[in-house]
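The chain that follows stands alone, in the form predicted on its own, written as structure tokens.
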Amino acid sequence: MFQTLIARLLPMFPESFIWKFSKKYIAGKDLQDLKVAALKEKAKGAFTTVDLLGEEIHSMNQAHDFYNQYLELITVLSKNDLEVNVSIKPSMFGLKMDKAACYELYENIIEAVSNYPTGFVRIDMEDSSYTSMEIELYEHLLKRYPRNVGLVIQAYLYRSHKDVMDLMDKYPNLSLNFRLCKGIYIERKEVAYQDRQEVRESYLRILKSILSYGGFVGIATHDSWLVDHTLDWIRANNILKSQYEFQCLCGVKEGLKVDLLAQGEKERVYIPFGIHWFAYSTRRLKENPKMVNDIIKAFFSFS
């Protein structure tokens, strides 16, 4: 109720001051700021994929914006040494708006990024009014780019475990690649269990799939219990290392993080950055409600 009531009262709050809570979760405004985060997750041994914030558009002019924008972060992170490894929104390059342009956007940056031996784009997974289009683009892309491109699953929208068993089973000769991660979006009973535990039930069935069928996945949590009870199945049936990694958010839980690369996991961090970060940050905080301690320290610093 009160992180509700709180992420209600952001719009009425300058940005200098939400800017404080929030930069620590996004590595900056620019591109510059980008180059220094992810060195220094490079140092810390994590391998870092980058996305650039924004959503829903309202020309096709401002998706051809994004995509230059991309072109440019490809070219940074290459002249930096550093993996080019990027998440994009669809709703960015207006799939609502122009889908076959869309479609065209995804493939030359797809193009870009198979240049190198990193290159790699998620096609990230927004509102449940989106999902069934995503998976069609992956399919899309899937065919031209195997080894480049994958899809990111919500684990609490009902239909996702069937989703991906049909994509596994369409495609047995691919080793599809998956982000899981629980879901961030509010969504509906109908569409989305909405309970904790029913979620991260959710989570494990649509895992043990994944890696059951020879598939890669991104363990996408910072849940500890989910973590634990990930890590003791995938010890206990064998899994191969190269089959999964886990993968946090910049800035959240980084105790968890530092302690799966000590375990000698393989651990990746999502960095965003980018001027539309506001969007960005009020869901972070109705995700996840620890941000309102954040927002009270930056409070009393702002004063």
Ligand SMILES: Cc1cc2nc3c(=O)[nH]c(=O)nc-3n(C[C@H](O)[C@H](O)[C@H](O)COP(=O)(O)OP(=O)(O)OC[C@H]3O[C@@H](n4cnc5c(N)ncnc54)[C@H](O)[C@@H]3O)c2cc1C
Given for the second form:
Amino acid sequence: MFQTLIARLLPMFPESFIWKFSKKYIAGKDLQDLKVAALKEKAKGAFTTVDLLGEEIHSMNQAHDFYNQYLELITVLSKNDLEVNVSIKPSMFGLKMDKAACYELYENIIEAVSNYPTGFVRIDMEDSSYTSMEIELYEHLLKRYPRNVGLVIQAYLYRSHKDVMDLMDKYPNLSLNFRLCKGIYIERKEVAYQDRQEVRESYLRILKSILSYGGFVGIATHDSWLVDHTLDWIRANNILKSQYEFQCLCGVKEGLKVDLLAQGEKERVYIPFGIHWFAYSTRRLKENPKMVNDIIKAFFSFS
Ligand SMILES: Cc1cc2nc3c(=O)[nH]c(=O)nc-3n(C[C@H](O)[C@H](O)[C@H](O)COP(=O)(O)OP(=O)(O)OC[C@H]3O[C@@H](n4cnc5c(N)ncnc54)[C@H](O)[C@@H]3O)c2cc1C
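Go ahead and give the structure of the form predicted together with the ligand, now that the form predicted on its own is out.
Whole complex next, starting from this chain.
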């Protein structure tokens, strides 16, 4: 209740206040900030994926604007010897507004990243009203660019295990690349597990299925229980290092990242940046008021 209230009130606070705690989780507002943050992660031995912040668009002109900014981002990453790995939300490219145009924008971006040795585009997963459309988008792109595109799977959705199995059965000769996360959006009990332990069990079930089938998983969680269980299973089953990596959000549980790197695990940091940081921060809080605790903690720990 308190968390929800704080999350609702936050948009009324001055931007400078919101920025005080948001900056830990966001590289900054422009490409220069992004470059500095990504190079810092690289120096620590981590890989990165970059997300240009943006909200739901109202016209395809906005989608084209985001598209052009992604092209600039790709140039900056390559010029600075950073891996060309980006994450894109289909709503920013107008998936619900103009499907054909959205597909074309994704294709053009993937063409651009495929000029680089490990160039990669991750389709971020949004709320459950998007799930089927985003899987369809992935299948479309996968057929043309099997090495350069991956999808996010949300463990809290009941449908996710079947979605993954269906994709692996349909494309047995392609190495499918998933990022597996719990899911950030508030979903109804009709579509998603609500219980923390049930989400964890679903997570492990999906993870084991993908790895047993020879697919790739970006293990995107900060939940130490899940990380420990995942590592135990991976080691007991001699899963190849080339089949997985850990992924985390910029500024979250730095200690866990350091531990995993020290154990010789590969870690990729998700770095959001851009002028839409304010809407992003407050929207994420409204979607998941539980984050307020972490943010309040973060606020007091570095103010
Ligand atoms: C690389 C990456 C990409 C993601 N992409 C997507 C996506 O495309 N679609 C989607 O729906 N979700 C995405 N998520 C979010 C994900 O679904 C979860 O909501 C989020 O990671 C929290 O779940 P958790 O597994 O870390 O476990 P939790 O149990 O939620 O968190 C474990 C602990 O980590 C810390 N923590 C977790 N999140 C935060 C935070 N934001 N701020 C501060 N501390 C935090 C807290 O200490 C918490 O106790 C992504 C997450 C990561 C790491």
